[in-house]
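Shown next as structure tokens: one chain only, the form predicted in complex with the partner chain.
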Amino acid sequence: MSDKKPTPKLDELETGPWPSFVREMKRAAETSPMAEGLLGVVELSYEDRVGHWKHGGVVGVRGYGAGVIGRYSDVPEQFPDVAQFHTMRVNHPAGWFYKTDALRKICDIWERHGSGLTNLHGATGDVILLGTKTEELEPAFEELTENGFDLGGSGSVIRTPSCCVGPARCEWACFDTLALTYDLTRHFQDEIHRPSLPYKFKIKASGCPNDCVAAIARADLSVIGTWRDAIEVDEAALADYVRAGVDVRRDVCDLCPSRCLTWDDKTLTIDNAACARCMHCINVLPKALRPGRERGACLLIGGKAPIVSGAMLSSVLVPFMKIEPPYTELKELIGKILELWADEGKNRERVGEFIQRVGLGSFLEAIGLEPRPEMVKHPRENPYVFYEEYFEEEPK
């Protein structure tokens, strides 16, 4: 049987200039009987304006506990071609680079054993493949690996590490994201395969503080690149800015954060004691301005969204790092963290609501860092300070 039906509401969606979702459930329902069942789930939910999904059972691959997130629809006697609708997670290239022959046995294996349609890429980085029946996550499973592809991350596991373009294409790359994100991928597969953390757990690194893969909104433990000597410039490069009619005062001198380029129509001053390291001169004049030569990363931890006990952004823990292979200053500070998290966190705690509910201090203590005056925005408010000792007079 076919649940072939009209989709009156979804095709207003298919005009317009923005490229059309609805025409992607179309082209792939051409082929596969899921991805028409798929139409007629989501038009019954623009009619009715609810969703008509359910939780999934535990569904997966053998000897994985990961990497499948079970799917059933609620009408599934209206539409059985979705009644099971399972998402599997692949692992990701870093930095989302493809030749199109591999991309092409992706598509051939989705064709052969789901629904087609795929997410390239969902937010956590993997690439996402939408849409199957429980008999053939392990056929799929097996083709994806004979093809060089792996499973990511689902529930209480590490995800998949994913990092912005860096030093592949990108001129402000402050370490190699690709071999960083690679590295610790390969590094963690267990922990990524198998739960065994309180919850989640994401790495994400971005080059420069451009940050563009948001680790700082996205990631338990973000990697950020940043320099600490001083701002190269080059003159004449930038007196092309200046002919060119570039206002630096206030474009550039304004708009510093720390006010600390002054410009006297001729040279540009930078104070690089007082300078953020925030970027913004030299995304203005990237032809004449280059992060410094000393270059490393700077770790933060505890960014997530807000379930459950609200949102974060990660906060410094490391003000720098040298990220060089084979990264083992960084993987030691991972696997301390991960330790201490699996022992302590409650089941559903973040590393970020851990780090809450112990505070800072304690746990700085328990993975062996030393507080630093970069992790805070100043020293302490409050006056109930907590000591865990104190002196008693001996007894005469």
Partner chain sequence: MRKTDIGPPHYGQFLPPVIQANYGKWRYHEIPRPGVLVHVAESGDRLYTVRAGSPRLLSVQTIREICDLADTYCDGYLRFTSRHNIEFLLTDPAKIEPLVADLAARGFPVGGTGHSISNIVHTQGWIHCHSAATDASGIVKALMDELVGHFTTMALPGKLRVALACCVNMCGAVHCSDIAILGIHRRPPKINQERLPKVCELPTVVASCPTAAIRPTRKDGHDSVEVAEELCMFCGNCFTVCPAMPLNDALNDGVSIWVGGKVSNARSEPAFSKLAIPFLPNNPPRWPEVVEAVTRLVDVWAANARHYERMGEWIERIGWPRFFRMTGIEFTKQHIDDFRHAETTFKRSVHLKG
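Please supply the corresponding structure for the form predicted on its own (the preceding block corresponds to the form predicted in complex with the partner chain).
All you get below is the one chain by itself.
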């Protein structure tokens, strides 16, 4: 065990009413020298106002190029127990459902081979196992695979696909997010484990337009559930809402972004052709309104939410696609996108940035998709797909 060093600055972070990561690190440090060393490095970083971590080389496990993030301390002489502090990403189950014995197995493995510190879940969605030495990577990986776990994605790969709880717990799911995520994870194993792309590529699936995993802002490819026909209306349930005092005109119709709803104090009329599928009316009147029966997903592309700068929201790529096994149409489209981007993209250029550079029209032509009116920068304005026939020269 390393000698304990005072941590006055970290101690201040324990004084608030909220749960403290410092408190948990101190508890781990009671049995883990790595956790004890980590406290010292973090305290020194606060004192010096610089981070004391560096990337010092490629580390990983045999057969994989991703899943391990190498991290080294630049003050190893002061904190030898965290001279190496590598992170392992473990592929999460779809919807983040775990049995308690699965969590115990992960924790036991990490106490044997790492610091005992975890992060559920990282921005990609994986289980993050924080801090281990190079010589412990293979033994940890071996135990994880023996217990049914696999590493997730890191670096320039398809990151571990992620999704909302979907039909497991939500009645609004327009497709089975769990089945799709599991299938895509198995289908794109090579692209998840072996870096072959210009940069990271995230796939996230939300079962309905409420988009509970924020795919539109965080994923390079968003699969967001929607419907193509009319919103279903239960007139009796709607009458119950009115008797209970719900102001349908004020709370529903006046807040509809596309103004496709009208209420005459007796009847709710919906112009489904103008509906933007925002879910507001269904969220307010969940017992009276439901998504239509012809369900699938809208595909969007180009979102990213970096920590420093350059956040982008996704743009519509395919307005509607049926999402059913074996998901051939979706897989083929993803394959075309990856092939084009891998060939033409610049190093560390996200696919959304690539589309901005080459233009959406050129991108669509290369992957074999026809331009659609839904492909707009901002809803209902500024279309940035141009139809060549509009620019033909007038006959002289």
